[in-house]
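Here you get one chain, nothing else, as structure tokens; it is the form predicted alone.
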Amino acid sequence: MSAQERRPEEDGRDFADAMWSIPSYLLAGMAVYGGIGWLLDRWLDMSAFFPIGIVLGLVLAGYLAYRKFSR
């Protein structure tokens, strides 16, 4: 059965995949823009960019998330 032939009723792996995929994409946010927080804030020699970076992370990774899995 080809992928456009495939019904999410049907088939779990929609399901799984949506699964392994969401928090893949909230941990790759925050590791990512936490990531660039930390070096602003070694760059400019602050504290505050580590959290932002945090959060906005996983504030863009849980809308980019919604926008693919929401149906």
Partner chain sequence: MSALTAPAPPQFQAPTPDELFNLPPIIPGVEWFTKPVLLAVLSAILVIGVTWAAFGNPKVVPRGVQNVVEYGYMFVRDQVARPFLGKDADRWMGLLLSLFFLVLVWNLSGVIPLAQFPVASHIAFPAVLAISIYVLKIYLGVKHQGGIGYFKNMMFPPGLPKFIYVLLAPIEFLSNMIIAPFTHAVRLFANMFAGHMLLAFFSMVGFWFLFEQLTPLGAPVGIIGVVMTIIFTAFEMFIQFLQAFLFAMLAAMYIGGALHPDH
Second form
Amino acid sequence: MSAQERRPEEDGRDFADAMWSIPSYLLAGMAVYGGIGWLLDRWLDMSAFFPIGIVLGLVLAGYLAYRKFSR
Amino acid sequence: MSALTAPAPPQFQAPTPDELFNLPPIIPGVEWFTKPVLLAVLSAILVIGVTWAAFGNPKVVPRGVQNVVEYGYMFVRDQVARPFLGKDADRWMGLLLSLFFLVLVWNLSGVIPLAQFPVASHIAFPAVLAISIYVLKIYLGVKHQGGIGYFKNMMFPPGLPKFIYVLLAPIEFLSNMIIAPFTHAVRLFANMFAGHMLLAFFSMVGFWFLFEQLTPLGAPVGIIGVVMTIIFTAFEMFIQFLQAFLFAMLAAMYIGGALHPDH
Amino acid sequence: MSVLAEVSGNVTAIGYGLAAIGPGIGVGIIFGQGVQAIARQPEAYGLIRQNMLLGFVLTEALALLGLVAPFIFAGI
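Having seen the form predicted alone, could you now give me the structure of the form predicted together with the partner chain?
So here's everything in the complex, that chain up top.
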């Protein structure tokens, strides 16, 4: 929260950390919820859950990355 | 007529990944001993030799090869180790420096004449490095944060509403345990693979249109190919250095994350 | 009717190539403007960084959506 008492190299490290982690979070979110949706589709013989799962995973992973790194 | 190319029978064939990367063994009969293996071994010997020559008998006032390698050491220490490891930087410099130099020489062999094959464009080589970093990361994490504490710190970052942890913990787990090492290896591999394909394609264009099939219409295309080859060789050297730097930087980041729980 | 030019190989790769143009430009704009903003007003670093992250997350999500779009439409 307090930007004044942090050292600049700490900021740089955090920022680089965030930049490298965000794509992998988004991919993981898509993989988890898209995978669940795909399995649901296979089970119920439908085709709607896979896209829903992908979008849900993206939203959740984006929320996680935003909350985690914008402290 | 099904294509736009010239009607002459010998047509320009873009190089395929199979002929570029699936190289025959150097000694017939020894299946595993191919060009990338030879280059990898030579690079390792080169890195060991150069660092030995530089730091085997270090002087207070550096001269010759020690001067050059110390410059590389300073770069790795200030740009890679210190930002991510803080006060532990000096303990891990041995690993990070050898990682950086090895990957750099592997990559640079893609533009060195006669070698001209980036070792890392076979995914086995970066995969081995990434897996060893991954094992080291988990070992250090469990050692410094405890078996349960490591996974708790990883999967439940503080400062989020309670109920949403159920939804987010699998994302954290997958991203840290599977996607991170995968992208660590694939980033290096894909850059080297694509760069080698690009260089091979443009030099093939130049060679084909200027030497094999010299026609008034084809000559400008060949000149463009030669110019693009020169430009992309310079660009590739930059990318190769950048990827070696990023590989070492991500390794330092993973080690730093395992040593200290989420700040 | 003779064919003038044809595309062989996987068409979805072209689709992803097209889908990557927009996010590529977007990420460039976000970081370019973000770095410029930090250079102009270093004391607003925290706020700028937060908004850069949000923009990056949203743009990157679009790029990854383009990556999986072929799989989605193959299922329907």
